[in-house]
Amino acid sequence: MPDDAAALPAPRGLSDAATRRRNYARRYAWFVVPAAVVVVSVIVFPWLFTLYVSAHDWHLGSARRFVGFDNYVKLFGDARFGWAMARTLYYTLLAVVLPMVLGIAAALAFHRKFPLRGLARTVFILPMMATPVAVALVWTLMFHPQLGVLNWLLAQVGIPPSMWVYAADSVIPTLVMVEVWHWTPLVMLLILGGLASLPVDPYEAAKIDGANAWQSFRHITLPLLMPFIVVALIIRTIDALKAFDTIYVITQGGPGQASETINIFLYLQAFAFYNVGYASAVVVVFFAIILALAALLLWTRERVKQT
């Protein structure tokens, strides 16, 4: 190629079509400005506002004071917030799985036609409507000992009385009781939307060649639903690690701390002890867990979908 090539200008057309996008290029970046600005404001900002004062040792109304990664090893040395951990995660195990498996049920129940099948529905989901102070409250005046409704349903039916939430051995499953009666709608209609669009075909193919219902669901029906149950899986795990306000309203972190999970140690520590340092660093763990877990949750999301 000649050397005076590269000096000759470029195609009319090709000049013309780099000049209308870098205008609008310009064009665009006022209407990204005022989304990023929101973003920074609102997340990005308090994020490292938190990771800054994690490095600090602040009690609210005293001196801040440098200790850089102080906070982090106290608190994998605190046994309270070991304990804090371990609750979190029986906790939400048992209010991942339940949900999912009753959810699961429920959509496979609600899938098939029969008369007001509508009206059940609608009845499945109220739940989900209420808030979580509204429920927490409702719930515990059914936990009471001796004027809870609870307790006297057991005993029409000659079963000695529950403690419930008033005792450290029956607080967190009775806890996580209210919390499958409350999201539990919430996986059935993910669940079910996921079988409204499943394809009827295999279903007919399947039928021809014999197959039984159980083994239509085992090799047709749950394949086909996996991607729709990881996405409620997700769901489920996230809410139920972040689990707070139920918690809170109705036991306090008690009896003692038998139902003390990380979001409640975390309020102690910010709101009761006003060691926000300390709070912060709890933040930041809290949220790397989360991000790790989310994380493989959303890598075996990829998985499933590619399989």
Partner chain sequence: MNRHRLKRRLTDAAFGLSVLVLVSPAVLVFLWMLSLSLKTELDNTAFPPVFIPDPPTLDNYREVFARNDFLLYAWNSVVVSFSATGLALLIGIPAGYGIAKMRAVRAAALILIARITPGLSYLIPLFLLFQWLELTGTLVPIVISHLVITVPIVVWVMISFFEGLPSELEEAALVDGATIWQAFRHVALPLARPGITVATILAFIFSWNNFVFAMVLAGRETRTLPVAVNNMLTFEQISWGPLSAAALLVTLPVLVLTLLAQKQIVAGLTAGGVKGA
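Instead of the form predicted on its own shown above, give the structure for the form predicted together with its partner chain, please.
Only a single chain is listed, so you will not see partners or other molecules.
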């Protein structure tokens, strides 16, 4: 093998090093084998099997029939799916923008030193770690139109009571409110990590040049923070698209279908109507969207690493 390498026109040292690195790497492959077996059987197998199921007319408990792309064709003509997609986009837009704005504001606040900062930060991240179902139940009680504490609070500041999750036009903003409460802390943490890594010198220079606080935020902090903001933005987008637990627990897609996002639609098709062939087609389409975002995430991550 070394003789073969020597016979090649490539510089000897380089190709030797390359071979050695490959062999060296191969020895570590055994470390990955157990995890690879698990990942293939519980993650990759489901992906492939979903593709297979999506090409069938398959209701649980009855015979399956191969139908090719029929499920996909049906999907694009399905108004209920179209509405679910539109609601998902509406929900995602709100559930990305609001936590981003609040999360960046919170990160700037927590970046400053103030008394009890550690305690305040710990409390601030509690919602993120709390069990979503448990918290969703308490929100449900708070949304009660007659007896809920939220309408009482609104009355104290002179705002007329809201129907919260019990009316079609307020249900999605209300669910977004829960999502904002839940996930703003993650945005805050990602941005706070970014702030901690910023250099000090530009600020000193700007101070000497007479820049005020807003100018140095706008022209120094924001551009330097951009990579972190992009990462937080993409993570938030993917998480907002994935939202299921709180929506399912609080409304189950109701009232009517007013909060039926893709995830709820998918769940109902698969496990209420047992229409697993059709539901699998939904998974594939949804997965394609998320995959595109994943590519973006990886690409951004690499770029952030380089800078």
